[in-house]
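Form predicted on its own, single chain, as structure tokens, below.
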Amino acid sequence: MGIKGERDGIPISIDEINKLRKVASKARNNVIKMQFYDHSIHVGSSLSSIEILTALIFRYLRDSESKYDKDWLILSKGHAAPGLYAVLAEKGLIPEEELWKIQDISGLLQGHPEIFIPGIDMSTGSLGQGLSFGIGVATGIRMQGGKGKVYVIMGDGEQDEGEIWEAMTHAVTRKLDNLISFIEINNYQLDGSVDDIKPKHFLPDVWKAVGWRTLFCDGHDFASLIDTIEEAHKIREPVVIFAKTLRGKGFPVIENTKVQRASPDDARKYLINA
């Protein structure tokens, strides 16, 4: 599928919005597909994630020979592969039949993102790695004169792990321009809503106190997402983008709730329906 990259200040036009829409639609629908092949899935994680990884992805990310020339995107919320995987196929670096073999024997996808896979840049699953990771790969590219940027998406539950927190700073003394992390603010983790295990309203004032630029996003809504990341590539300093989520985005029977999947009737029932 076509959708011509454009970092020239040309504002999206509604045409390419709806291309994208119709790539996250599609990949929506097939992570939910997916539960039926593995029932161990993060479908609710995933949904969240769609819109993010379908703009980075299809508008964005620029690949290259050389490893300082190519933009690299960590999926730090690792047990969302399942959307990562979705999206990679609408791209056509997956092919779509490895879906139904998640996690199987025979299959190429793992449950969380490895780097023998294509379109991924680096391994996930233990959760506040990812930051960490992201400041070596962009601190080499600055080393290195190279143009690559690095995005790192990340959960708000995940803010629990003190590894962010140890990062988060050392991007800043680096001023690693070249940087741009996600926030998902979707209000939920593991074990329920954010505000009942450890509350995250404060996030944006304690990154925006410790040197980075804060934006804010809706995760789900195109014109939002790819107009804060237009802003963020402006600003030469560390940028984080706090994305407005929900849980299960689009799946009724999950969506804003701690469910991390449905039954297979109601996933066959939202399918019909599609």
Given for the second form:
Amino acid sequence: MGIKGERDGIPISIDEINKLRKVASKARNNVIKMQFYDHSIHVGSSLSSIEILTALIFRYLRDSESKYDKDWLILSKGHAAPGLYAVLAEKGLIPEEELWKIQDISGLLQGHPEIFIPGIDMSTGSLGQGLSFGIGVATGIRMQGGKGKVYVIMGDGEQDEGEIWEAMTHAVTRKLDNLISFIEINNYQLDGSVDDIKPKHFLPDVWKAVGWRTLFCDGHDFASLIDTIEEAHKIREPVVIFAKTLRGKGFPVIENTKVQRASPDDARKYLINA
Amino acid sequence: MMQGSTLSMRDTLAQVLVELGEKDKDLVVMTADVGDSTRASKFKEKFNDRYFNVGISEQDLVNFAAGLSAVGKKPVVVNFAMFLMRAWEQIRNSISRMNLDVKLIVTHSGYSDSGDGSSHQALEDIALMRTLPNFSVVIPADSADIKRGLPKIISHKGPVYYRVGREYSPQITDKMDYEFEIGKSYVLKEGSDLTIIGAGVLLWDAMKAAEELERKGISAAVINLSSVKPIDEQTIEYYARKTGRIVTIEEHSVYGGVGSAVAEVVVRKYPVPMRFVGATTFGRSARSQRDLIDYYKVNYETVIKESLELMK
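What would the structure be for the form predicted in complex with the partner chain, rather than the form predicted on its own?
Now the full complex is given, and it begins with the chain already shown.
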């Protein structure tokens, strides 16, 4: 799959990019740190999503008292919840100390997103369900003449689910131009590489053939991400952004492998050097 | 055999939905390519912009409804009972878990899709749906019950599973004057020797059995357990104490359905001997729903037989 490179005229300053990088770096370190407190969290998938979540939460998502005017963020790949929580903590929506209580019986943060957690718009965790929900939200917003946009983040492994086919064809029928989907291409799913289990190289062709506008970006590069999101906003039909990412990005002991988590010792070494 | 006048429940359903749609502009109706069969498409004729056919995509249907509800619309999903169960996990993980205000109205439940055979006959859905937190499970008895109950179901805050058949619908409650309320059961006939508890179209069999038993000198009360969840514990306990015996009848598996729900109350409140009349196998094709009810002996004759054994 081709990845679009950076272009001239990116609508963001170097200063802002540096700020976003700082947020992402802190969130990345906090995800790795969360492992000390609960070894079972999905670190690899979370690190894959950090920059996409940071760009959306810090640059794009507009809040509003009206459900029709606010923007919605749906983390369909709910196992990346620690990544989302870490970015929401940077935004101030979740107290940082809650991060260390993730999955603890006394804590707020669940293993997968739940709507009782601040900043969470859909309870997810079971794969393949976010896009249909996003279509419902986007349709409701359109019916009401609201300004809200809906962002749905999916994984490449998640594309195995049949409901995604149901939803991708449905969104096109509704001509929803307030719905922007991301598919992270990190080439890993639970049991191994996507290529070995169910290859996905044809996915952009399928989405395009069905009627989606397909865009591509580097899901860890803010300039590429923001350029692509800006382009998506100008398109008057459903847009899917294929974002090339690395599972475990930035955490060398698991980066670009199917492994979701490293040992506490490896995490400690990383954080000391970070 | 066939009883006197029947009124199609699915036709009544559509008529009431259209009436409610006039009053509430947030009401939206959706289905998965069974708009004509369920009669949901009647809503489209009137409110095209508030009607959605998502195609043959039940999982998408459920989460689409969940999304519409999350943003403030009032979605009513209308589909075949059997095929909505294909999306049970979506119902659980989205609607139930987020406690969204989505109404699931299913038609073609039980044996009512007689011709299509076992693949289309939902005999497990009550069991599946009543385990879900936040969900209410309601089974109207007949068209009159839909007219009095559906407006309250739609105005109820929270998810509801509303189970309707197809054509066959002997009138049971049309002469009755009572207010429908979620969580309440309704006494169709008083009695003192035993209690027959049923739901849906098989209440006709419950009443017929009670009349036959009366001729044999046995006084049977009959209760319409339209609200399977929440369940009317008070009435069940009262009749368990009063009559000392209970027979349940349902167009559903005897495992996990109406009888099981009653038994869960009875063992806690006032244990009495019970018998369960319902399905124990998959169905098959038949020319009519009534043929299946009689073929599988989920009928008044079995209720009479079980009642007589309980009276020994």
